[in-house]
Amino acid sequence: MDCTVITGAGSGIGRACALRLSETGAPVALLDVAGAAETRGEVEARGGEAVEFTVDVTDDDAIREVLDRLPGNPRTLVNAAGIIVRKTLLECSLEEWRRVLDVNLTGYFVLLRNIVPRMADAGGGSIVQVASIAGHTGYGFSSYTASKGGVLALTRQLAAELAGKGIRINSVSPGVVESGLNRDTLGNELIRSATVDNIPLGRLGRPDDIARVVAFLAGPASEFVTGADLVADGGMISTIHWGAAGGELHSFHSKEQ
């Protein structure tokens, strides 16, 4: 029996991810340090199957531990779980740049690292990392932006190194979703505003916007799709925010050669 392993699964786009994935048939490994249970009940009470692991991914032999006791073998990984330090560069202390490069780039490899060759022994699969469009374009927090950059630089590098072992792997950049990372910005009515406003789409990302995205990379449809990251930001990052300024800049024509 196969299974598809989440990391992140407790919350936000972990859990869409599980909930949506879960939708093949195959058991679901929901891996985080806090909310998996919910999440499996969730998962279950939709007639899914899920088992749930209390985990650090920075965490090299619990993680190993966890990937023994998996419900089959893993031909599909997620890796979702992040967090953000929202501190610019003199702001941010070396604790909290190790902390979200742990996290965010160094939790990856520690699941890369440790599920290839289980994944490789089951005839190869499918994995997608969660990055962000902070690592296309400057966010405001340093460690965040260059965690995510390191995952796509991570994930391009692998892509031809994992080819021969029957394994893809992609990722996808997500711009500004409502999940539980992003509840303290967006509870602020001036920056939700502004944030809207600099979506050419008209809305905030939802979690599920993204797990649709994953499901897509991770199955069947992208058989022939490696290395490549999808930015699913409703626009954000496609062009440059005039703000104000935008619809003099649109309407004017000079009459001057």
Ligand SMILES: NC(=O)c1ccc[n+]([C@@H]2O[C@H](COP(=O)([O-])OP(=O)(O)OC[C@H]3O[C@@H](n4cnc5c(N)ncnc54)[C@H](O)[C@@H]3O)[C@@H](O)[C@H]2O)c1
Second form
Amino acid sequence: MDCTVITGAGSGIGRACALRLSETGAPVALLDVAGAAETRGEVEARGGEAVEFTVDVTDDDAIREVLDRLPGNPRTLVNAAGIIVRKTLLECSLEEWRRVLDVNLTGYFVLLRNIVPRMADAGGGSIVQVASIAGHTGYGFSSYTASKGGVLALTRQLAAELAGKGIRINSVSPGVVESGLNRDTLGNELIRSATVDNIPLGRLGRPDDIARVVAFLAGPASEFVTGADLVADGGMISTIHWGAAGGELHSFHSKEQ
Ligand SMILES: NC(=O)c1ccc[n+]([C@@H]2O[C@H](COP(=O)([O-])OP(=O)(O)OC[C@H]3O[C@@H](n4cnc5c(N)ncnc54)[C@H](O)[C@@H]3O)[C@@H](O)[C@H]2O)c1
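Other form of same protein, the form predicted in complex with this ligand, not the form predicted alone:
Entire complex below, previous chain first.
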């Protein structure tokens, strides 16, 4: 039997991926340092099969033990566990920097190095890494941005390395999605409305917006896609935002014509 492994499955995007990917019928293994009992209950309530592991993705030995106890051969991996420390370069301590890089980048590496041999033995598979628009732009804070830039680079690097094993690897770069990660900042009305103003599609992202992209990248519809990143941000980084000057700019050009 095949199975799907999802990290960060207890909340937000990882949870939405668990619900979406459980629709394929394969059991989902839900990994989260804070547990994923609620997600397991939701998957089961929809008729899916789920197992839950309370585990830290940076713990190589613990991850290996979890992968030895999967309910099937891992054919899909979604690396989604992540944290953020909202501190500028000079505010961020070395410990904070290391922890963000450790969870967001090394944690992905730990899953990859342990799951790839199992996936290859099972005949191949598909890996989706949750990156961020922060990895593309200077949006965010240095440790987080560096970790997500690393995820994008790692994904590109591994496309060729893993192709011979029958494994595809892609990433999705979410824009601003309402989840546990930014519940605090989006609770601030000024930050919230400024964020929405910067999203051409006019709303914040929902975890399932990302899960549907993950399902596409994980599944057969994208069988010729590897080493790619798909930005899912409502258009946020597609353009320069002129704010109040936008209307002025438009009418200025209209007058010129
Ligand atoms: N929310 C956004 O706007 C946004 C934007 C771009 C990228 N992302 C990325 O999406 C991914 C999911 O984040 P989210 O927004 O759903 O946040 P979230 O906080 O709702 O979920 C993250 C989950 O990861 C788990 N986790 C944290 N550290 C862990 C560890 N060491 N081991 C195992 N699990 C751990 C948490 O317990 C939590 O359940 C992250 O990689 C994040 O960087 C989020």
